[in-house]
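This document starts with one chain, in the form predicted alone, laid out as structure tokens.
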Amino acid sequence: MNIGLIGSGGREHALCKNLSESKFVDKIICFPGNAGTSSLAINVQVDILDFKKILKLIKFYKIKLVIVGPEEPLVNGIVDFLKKEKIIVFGPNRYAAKLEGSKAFMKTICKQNKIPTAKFKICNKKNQVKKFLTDCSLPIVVKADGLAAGKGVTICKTEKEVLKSTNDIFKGKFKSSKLVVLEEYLLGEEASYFVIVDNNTFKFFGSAQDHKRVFENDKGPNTGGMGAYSPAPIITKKLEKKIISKIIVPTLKALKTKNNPYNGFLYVGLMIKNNEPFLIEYNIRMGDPECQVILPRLKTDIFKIFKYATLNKLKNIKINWKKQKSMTVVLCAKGYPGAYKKNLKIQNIDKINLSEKDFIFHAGTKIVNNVLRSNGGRVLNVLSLGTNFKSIRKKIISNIKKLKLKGIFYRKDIGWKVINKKNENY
């Protein structure tokens, strides 16, 4: 079978890795995929919101089954259009994508079925905000109702701070939207849950703790993600019941009370306070760098599991994991999260001799004149497996050294939280 891939990052190559090694996939098309993807697929360069464009790609490679990678297709409604033309396709519809899509409609949900979330207000008038300054305590988390490209948060510690950051997105600083969700900040220790859902049941699909601020000791801004490991060892079997009962479960059958059942990767972002799960965020898609220190742990075919997502029977499918940890550190070019020198050449990549537990995921990368080069502010991703985190840091950090790189920068203490707990099982 054809399967069609859309995206362009680290996600989309380590989704297309674990895909290019089912037995049950013939060819997998990038629309438009990276220098990385290129040698497992056919990389197609198209504008991924070009939907009719698509669409023609779709037929024209007799593709069968089409996975979307990044939020803003999805938010957009490809996977309405393309069901529309009787294309299969995996992901959520355009509404149930709002729960990404439009932060105010992720707090209404939470509101409206008691979800455990951070005090909100929803504005979209100055006054709304000094209401709420006088009603919480700073700091305050400002944030963009819509898309953001993960630029859209700001922790505020000032009451100025936070009148500048919304009056920006008042005038219009993110095109996706002009309201702003206020929340007041949890102080606790963040953690990604990833499910795989049908109209019919969820599955575990992993769990993580990245690192978004830009520099090491969790400075800085907030970026997509510089680095990740995989499980979380802080999300117990305990808190998991929580998890699902009190924030999975009642957000799922709100959208089937709406007649918009959810389908696809659902990755839920929590703050863990006084082991109570709180949540943060939801994403409609696997988190980036989350899915590549996640999908390197997969024992069962994805092929099989998108499959079975696809035709609704994900309850007779058992998502079996391997038991070792993972972690990526995520090369980005200077001057990221802001402006960021571009078209970097990297060398020695081919030179590095990469074992069975090793990877390297291309995530803003371009082949030109047949040298490898930097298309994005977040470059690679340089990962392995292990059965300690402070090993498998220390043998990541042995891979990146061999790289020949001018103008990238990493932080070189991803897990500095878990590993600074001395425990010898992390």
The other form holds:
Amino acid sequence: MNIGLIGSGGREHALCKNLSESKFVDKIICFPGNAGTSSLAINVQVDILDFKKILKLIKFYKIKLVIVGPEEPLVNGIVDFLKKEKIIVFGPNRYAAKLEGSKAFMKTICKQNKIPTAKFKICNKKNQVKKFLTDCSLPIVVKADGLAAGKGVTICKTEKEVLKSTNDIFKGKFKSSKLVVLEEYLLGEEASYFVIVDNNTFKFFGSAQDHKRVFENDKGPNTGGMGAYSPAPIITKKLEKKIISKIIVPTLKALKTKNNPYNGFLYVGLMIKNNEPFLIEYNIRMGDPECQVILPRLKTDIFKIFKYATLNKLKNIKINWKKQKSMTVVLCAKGYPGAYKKNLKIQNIDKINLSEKDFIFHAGTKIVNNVLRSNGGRVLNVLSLGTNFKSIRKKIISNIKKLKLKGIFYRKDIGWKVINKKNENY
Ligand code: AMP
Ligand code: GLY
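Next block, the form predicted together with adenosine monophosphate (AMP), ref. the form predicted alone:
Let us now look at the entire complex, which starts with that chain.
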């Protein structure tokens, strides 16, 4: 069977690799993919928001199943569009995608269903902001309602900052929405929990913790993610039960009640405070780089999982995982997440000997005249599997040192929270 895969990041390279290992998969067509996917699939350059063009390509390549990696096409309704054309596609519809596409929608679902989350107020006027400032102590988290490419959240320590950030959003800083969500600041440890969902059931699809800040010691501006590890040691069996019963089950029930059952990957972004889970955000897709650390731990054929999910038969498949742990360090172009250079030469990548427990997933890369070059802020994900996070990180850094790279930086402290914990065999 031919599969279509939409997206061009490290997440899509990881998905492409697992798909390519399935005996049921013939060709994989990536829209548009990256240099990494080009050795496993056919890359086709296309705007991922041009649904009509994508439909034509799906027909041309006789694609029987489409997997959507990133959020933007999902929030814009690619699933509704393709399903109308009788194409089998894995992912949530436009309504369910609002769980990520509108923070006001997500918080309203939480309120209506008593899902634990930070105290909040949805605002479109300055006097509502002023009222929240009297009801909630600082810091206050200001969030743009709509998609904002990771730039929509500001943690404000002063009233002045709150007023400035909200005013910028009211004035249209983000095209997606002028609504603001103000939130109480929650102090705790972040973790991500993933499930795969069909109309009838959901199944665990891994846990991970990532590092969003650009610099070591979790300093500097937020990024898409500088590194991650899986599983998340903070998610114990007891906590997992609470995540499922207090957050996931009521959310899926709420969407079903609204006649829009959720389908696809659901990424539950959590703050863990005194062993209690609070929902920080929902993403309607796999995380990046979380996907890159989760998929190498998957034992079950990913094509089969997608097939069962799209047939609403997930309950009939057992999803098995390796016991090994994994970690990835993201190599970025200097300047990221601000302005950065493109077209940096990446040398030696084919010359380093990777064991079967080591992987390099491409993110922003392309091949120009047979030379591998960077094509984005996040360039490569260097990853290893192993038995403890400390030795895995050591292995990753030794592999990175074998690459010949200029103009690239990376964090050497990924996993510090678990690696520095005493008396625990992480
Ligand atoms: P979001 O896009 O909602 O995931 O927010 C991005 C990041 O901001 C999160 O990963 C957290 O690190 C931080 N954050 C968001 N909401 C809160 C909150 N209510 N309290 C503390 N930190 C938050
Ligand atoms: N790594 C965070 C995300 O994928 O949203």
